[in-house]
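Given as C-alpha cells, the chain that follows is alone and in the form predicted on its own.
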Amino acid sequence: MQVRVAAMQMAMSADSHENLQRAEHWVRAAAKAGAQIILPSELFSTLYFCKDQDIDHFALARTKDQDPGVQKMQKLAAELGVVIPVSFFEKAGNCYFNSVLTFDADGRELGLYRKAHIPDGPGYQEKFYFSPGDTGFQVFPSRFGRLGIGICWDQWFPETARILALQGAEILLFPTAIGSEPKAPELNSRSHWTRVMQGHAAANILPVVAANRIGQEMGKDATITFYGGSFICDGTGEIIAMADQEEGFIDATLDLAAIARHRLDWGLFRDRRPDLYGSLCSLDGKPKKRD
C-alpha cells in the first residue's frame, strides 16, 4: 500500500481565527497535491502560550466537542477524504491536557491521545498547564494505514516509538513546537531534534513525519524563535522531504508494504529480548523486585 503524507509548517499569531483559516488553506493545498494524511503542528490554533506561567491562558482550553480547530479539521477531513491528527488544548472536567484527536478520511473520530511526557524548562513551561496524559500510547487504524502519534517532547523518548511500533504502527507522526532556548540563545537543537527521530525510524523500520512551527513568539518572560525543519523520513531514517523556515507543507509517498517487508526481513522484532528489559520499567535502572 502506498500512501502520500504531508507535514504542515506555519507561524502562528494571536488571532486564532486567522490561524485556523491559514491552516485550512494549507490542508486544502496539501490535499490538492495528493496528500492522504496531513499533519499540522502542535497547538496550531494559538500562539505557544507555555512560554510563561499565566493562569489566564487556561481560558484557551476547550473540550474536544467544543474546540473550533477540532471542528474545522474534522469537516475538512470528511470533505477532502484525508486523515488529519488535530492538536489542541483540551479541557476535561477540572483537568487540562495537550491532546491530539485523529479523524479518518470520512471525518470519523478515530481516537484521542493525551501527551505522556510533559516538559518543564525556561520557555517550555508545560507542566503548569498540562496533566500527564492518561490515555497511554495508542495506534489508530485509518483508511491509509495504522498511525502511531506522539506529541513534541514524546518524540525524544525511544520508548514512545518502540511501544507504538510494537502496537502495530505503520507510520509515526509527531506534531511539534520547538525552537530556541531562552536561557541558552547560542544553542540550536534542530539537528539533534531531527536525528533523534531519524533514530526512531531506523531502530523500528518505521517512517516518521514531524511537523514543527516557525516564527518568533514573544511572551512576558521568554521569547522563542521556532526553527521549523519539519521533515519526513523513510523506514531507514533517511530524510525524503524537509522544510527550512518557510511556511507551507512538505509531502512524500511511502510504500508501507515495502517497509513492512523490510522490517520482517531485518529481524529486529524477532530478536528482541523482553525478558532482559525489566530495567526500563524503573526510574533508576534497577529491575523491580517481584513480590
Given for the second form:
There are 2 protein chains.
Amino acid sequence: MQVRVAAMQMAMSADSHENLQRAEHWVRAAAKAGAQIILPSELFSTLYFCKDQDIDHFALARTKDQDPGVQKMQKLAAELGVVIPVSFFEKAGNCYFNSVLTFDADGRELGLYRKAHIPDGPGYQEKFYFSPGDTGFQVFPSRFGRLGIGICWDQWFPETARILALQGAEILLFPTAIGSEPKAPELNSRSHWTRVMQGHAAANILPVVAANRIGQEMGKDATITFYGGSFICDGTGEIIAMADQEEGFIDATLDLAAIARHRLDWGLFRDRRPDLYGSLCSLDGKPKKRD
Amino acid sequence: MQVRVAAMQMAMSADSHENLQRAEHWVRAAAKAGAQIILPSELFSTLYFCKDQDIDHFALARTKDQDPGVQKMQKLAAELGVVIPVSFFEKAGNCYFNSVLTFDADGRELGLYRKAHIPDGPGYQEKFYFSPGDTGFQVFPSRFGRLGIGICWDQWFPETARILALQGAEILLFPTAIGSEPKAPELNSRSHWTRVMQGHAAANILPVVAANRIGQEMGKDATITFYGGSFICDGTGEIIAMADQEEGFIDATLDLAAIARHRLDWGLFRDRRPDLYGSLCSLDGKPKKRD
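Given the form predicted on its own, state the structure of the form predicted in complex with another copy of the chain.
So here's everything in the complex, that chain up top.
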C-alpha cells in the first residue's frame, strides 16, 4: 500500500485566526500535492505559550468539541479526503491536556490521545499546564494506514514508539514544538532530536513523520528560536524528506506493504524477551513487586 | 571522568590460535594508544560458525574457565590495566550460550552476560546453537565506568539499552558479527544497524561502542561479507569514531561526568510513564494478566 504523507512547518503569531488561515493554506497545498496524511505541528493554533508559567494562558484551552483549530481541520479532512492528526490545548473538566484529535479522510473522529510524557525546564514549562495524559498510547486505524501518534516529548521515549509498534502502528507521527534552550544558548538539540526518532524508526522498522514549528517567540521569562527541521524517515531510519527553517510542507511516499515485509523478515518482534523486561515498568529500574 | 574507549575490528580465519594472536596484537596496540576499555568483536576466536546449522560446530564451545580467548584476554587485562569484555561460545551443562565475560583492569572477573536476543535467518542460524540468555541484563562496575553490555542482536532492541540505562550504565558496548544477507544480496543493513544504536545513545544519553568483524566467510549454506563499520558515538548519538572495512581499532575519549550532567539536565528519566508501559512486557502488545 502506497501512502503519501506530509509534515507542515509554520511560524506562529499571537493571532490565532491568522495561524489557522495559514494552516488551512498549507493543508490545501499539501493535499493538492497528493498528500493523504497531513501532520500539522504541535499547538499550531497559538504561540508556544509554555515558555512562561502564566495563569492567563489557561484561557487558550478548549474542550475537544469547541476548539476552532480542531473544527477547521475536521472540515478540511472531510472536504479534501485527507487524514489530519490535530494538536490542541484541551480543557477537560478541571484538567488540561496537550492532546491530538485525529480525523479520518471523511472527517470522522478516530480518537483522542493525550500527551503522556510532559517536559519541564527553562522555556518548556509544560508541567505547569498539562496533566500527564491518561489515555495511554493508541493506534488509530485510518483510511491510509494504522497511525501511531505521540506528541513532542513523547518522541524522546523508546517506550512510546515500541508500544505503538506492538499495537500494530504502520506509521509514527510526532507533532512537535522544539527549539533553542533559553538557559543553554550553546546547546542545539536538533541533531539529537532527529537521531532519537530515526532510532525509533530503525528499531521498530516503522516510518516516522515529525512536524516542528519555526520562528522566534519571545516570552516574559524565555525566548525560543524553534528550529524546524521537520522530517520523514523510512523504516530503517533513513531520512527521505527534511525541511530546514522555511515555512511550508515536506512530503514523501511510503510503501507500507514493503515496510511490513521488511519488518517481518528482520524478525525483531519474534525475538523480544518480555520475561526480562520487567524493570521497564519502574522508574528506578527495579522491577515492581506485585500487589 | 574522562575515559578512553576502543573497538577492535578484525577478519577471522579458521585458525583460532592465529585469531587470538592478532587479537592480542590489537589489544596491545589500543592500550598503547591510551585505551582503557577495549572491546573485541563477537566470537572473535573463530569464524562466525552460525552461517550453517552444523552439529560439529558445538565442539568450539568451552566453559568460561577453559576458553583460550577468555584466558588470554584476562591475562592482557591484568598486564595492561585495561577493561576487556570478552565474547566467547559458552558451554554450560547441556546448554550453549553466546556470552561475554568482562574483566576489570586488574584481570578480576566482573561477571558473565549471556546474549538475551537470538536471531535466526539465512546465514545467521543462531537459534540452532544458543539458548536465549538466562542472566538478564547486567551492568558491570569497572574501574573505568559502569558498563552495560549487549551482544550483537541485543543491539537492535531498545529494551536492552533502556534496561541497562535504568541500571545505571555509563557506556553501552556491543560486540557484533553482522554483514551481508545471503538470501538478499541487495540488502545492506549497515546504515540501519548504525542508526538503531545511535538511537539508543540519543534516547538514553549514553555513549555506545560497537565492534564488528570484517572479511568474507564461506560456509556450506551461506557466504557472508562482514561489513565492519565499528563505531563509537556520544550521548546524543553523534558518531565520534568510525571504521570502514579495515583491520585495526578505533578509539575516542568520553567525558562520563559531562554526559551524566546532560542526561540529568534533559529530564528523560524523570518523565517516564511506567504506569503506561505494561504492554512492553508481552510479545503481542497486550498487557499480561497477573497470576
